[in-house]
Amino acid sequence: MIEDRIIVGIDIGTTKICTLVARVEDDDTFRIMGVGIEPSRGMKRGVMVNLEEAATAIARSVEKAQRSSGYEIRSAWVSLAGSHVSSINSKGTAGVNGGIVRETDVHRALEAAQSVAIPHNREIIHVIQRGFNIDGQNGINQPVGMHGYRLEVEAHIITAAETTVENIRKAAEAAGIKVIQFVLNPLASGEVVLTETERQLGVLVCDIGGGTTDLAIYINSDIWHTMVISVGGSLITSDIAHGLRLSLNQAEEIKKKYGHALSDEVGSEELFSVRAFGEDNPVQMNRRDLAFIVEARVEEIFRFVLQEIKRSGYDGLMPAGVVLTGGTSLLPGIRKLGADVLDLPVRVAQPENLYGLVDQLYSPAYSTSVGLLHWALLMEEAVEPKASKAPPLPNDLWEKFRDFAKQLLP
């Protein structure tokens, strides 16, 4: 919630729930006042499978953040992922009253863009403007105040399954939290891991979490395509558990400690000890055998990513390559394997320039968590724009636009 320059974000993931309470400083940097990290329950690949367990885990995460911040949390910005998420591109047109583009004209054009047929069981999560056209002139980023008579907007519309969204909302409410707005994971992550040059040239954000791999393509500083693939690091853990006959908890620990995404970079003499099922004492296992298991699944994830890039039609428009983030991107060798499969430059990124209780947050695993704070701040700026050359809106129209803008993303 944005109140007295305080923002709360809750990242509800498949493996963890992270609640952050931050104060916005005068220079628009964040000071993290409270952190609540709790193992996730009741979630599978971004979809809720047990509402009661999920609500309990959210409540515990919120409680930890409240204790460390001294701030009572009643509402928050909440992350969203899962294969139920989809997106389409649309155009909307509006006539310009008076020959000068005003916020209300942008409002009407965006409303027109939403007139596309959307199934009744889906909910619009984001309507993101990609660019404007005034009287045939393309490439306009900010049309307010410009002269013209016909305004056209290109919009990227992201929808999600209504039942899934409602279940997550109910779980948050059961934990005492009102959802201000849901934010798609890769959009939140993109706010903290991308440079402006990468956004302008063309880049893919690839957030590989525990249950899903979340993608967002940026071109000319705008979002052109988004997608959520229902594979992630938890499948690697499951493969290790089956291949080495271990419990899931053991497999997760071994993945983090000894895992490697490139078997060729692991020496055949490297060993580690583990107690497998049916063994009375710890046994020695070859780390290269573990790497073979990890490499096969990580390569499959990147094959899915490559397939989605090609399906989008923008595969030749990303010279800045791929920015990897999310907890699974911590695997050694994953950057090189990604570059080989995708045939694109790849780098691994994490949140930077944080202040306060930030020791745990300097990790790719928390890019979405921190990104929620940045996205909320962008929304604050969207509904409270700085002065422009456009004539001021009458108070009643301004209030209507503020209400509408709260449902959109810039």
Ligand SMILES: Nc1ncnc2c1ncn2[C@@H]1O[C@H](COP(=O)(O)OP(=O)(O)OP(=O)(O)O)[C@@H](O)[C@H]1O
Given for the second form:
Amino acid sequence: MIEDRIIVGIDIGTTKICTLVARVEDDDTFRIMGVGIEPSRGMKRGVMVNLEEAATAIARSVEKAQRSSGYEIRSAWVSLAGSHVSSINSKGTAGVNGGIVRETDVHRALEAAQSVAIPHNREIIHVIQRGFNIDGQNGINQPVGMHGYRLEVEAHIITAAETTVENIRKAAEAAGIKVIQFVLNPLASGEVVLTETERQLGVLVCDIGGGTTDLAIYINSDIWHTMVISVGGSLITSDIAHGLRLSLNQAEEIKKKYGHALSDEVGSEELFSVRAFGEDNPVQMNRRDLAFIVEARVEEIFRFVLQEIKRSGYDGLMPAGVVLTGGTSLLPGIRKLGADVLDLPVRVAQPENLYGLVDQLYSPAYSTSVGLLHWALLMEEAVEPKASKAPPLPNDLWEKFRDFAKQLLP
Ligand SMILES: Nc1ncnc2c1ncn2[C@@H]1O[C@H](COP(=O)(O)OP(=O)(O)OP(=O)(O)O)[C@@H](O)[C@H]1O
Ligand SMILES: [Mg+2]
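The form predicted in complex with the named molecule, contrasted with the form predicted on its own above:
Entire complex below, previous chain first.
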């Protein structure tokens, strides 16, 4: 009997941990066989603050996914975020033996790209190839088999603080899981929420979760910039708790039930009732007051995002705009507020077209979780390339924008 091909992703978020077990089908789609969603513990803004608590929460999530899938989980692809993550673009070259580029030449060029000065306390998480140049000829996507003598690769290198990565690895191991590879949150989300056209045109993925806002810029179908900012929906909750004198649990509930990111769109007479601290009876509160609090914080989050877009140097190179995801993107009004602050088209996206045990996963909160499975599949394919798979053809819209974008690229 042929064994099932199984992939497992564990999304260790600040607010929830989501383990997904998927079976890869013959046509390289996957069916979700097991789901384990648990509240997260011991994580703050993408960084582990209590290893034991985190390990227990991971173990619970894994246990649930094992029970629902019937598979024993020993290893997994694991999400990573936090302000300790940083990225650089680098180049590497290799001489081509024999005048025809082979896989080993590509590896040597990529290795050379990694020889940039990386501090000893940082671990390389991803080296993503972004395009090749053979003997001065730019814009080559697939160099293997081509004629030439000097191969140059442009690579996007993502590094993370060694201690933080090591702690997450330890927590996973304590829960009985070997980490196959860490995957940066926005790269996982990007695999789920972006269309091919958006990636080609230039687009920003913005995943606003509980503790972090994760960004990735795609241009020309490649990853050009990634960044994690330590702000997210938990800050909105704590603002509401302070502003309206509520417990964090109450504030969280009220945010999800009545929150709105645009105060102008909430009627001044809309009321809701809640039992505040020190009050015996429920009190009436104005929904617009709540919206003022939410709006101020969400606007600030988008200002950080804008700052990061400008800092990246790719401002103006994303005609497809911003694709918003993550649990916080469920806030009514957030799309318009984002579009106003960033001055770009914005849409909100979530996983779609899933098979298997998927009811809960149709939410922006699970883009990273589902994206881990896509990423795993992509990486497995990269290791064993399929001979029959042709590269996707550019479509008309892309053709039009390509020349325009090329003029702007550095
Ligand atoms: N309906 C809703 N309205 C507003 N906010 C919501 C809603 N549903 C969830 N959220 C918020 O989304 C956040 C959780 O999002 P998500 O599950 O994407 O985060 P996470 O993956 O656990 O954290 P991170 O990726 O930041 O480490 C919480 O702050 C939660 O309050
Ligand atoms: Mg997340």
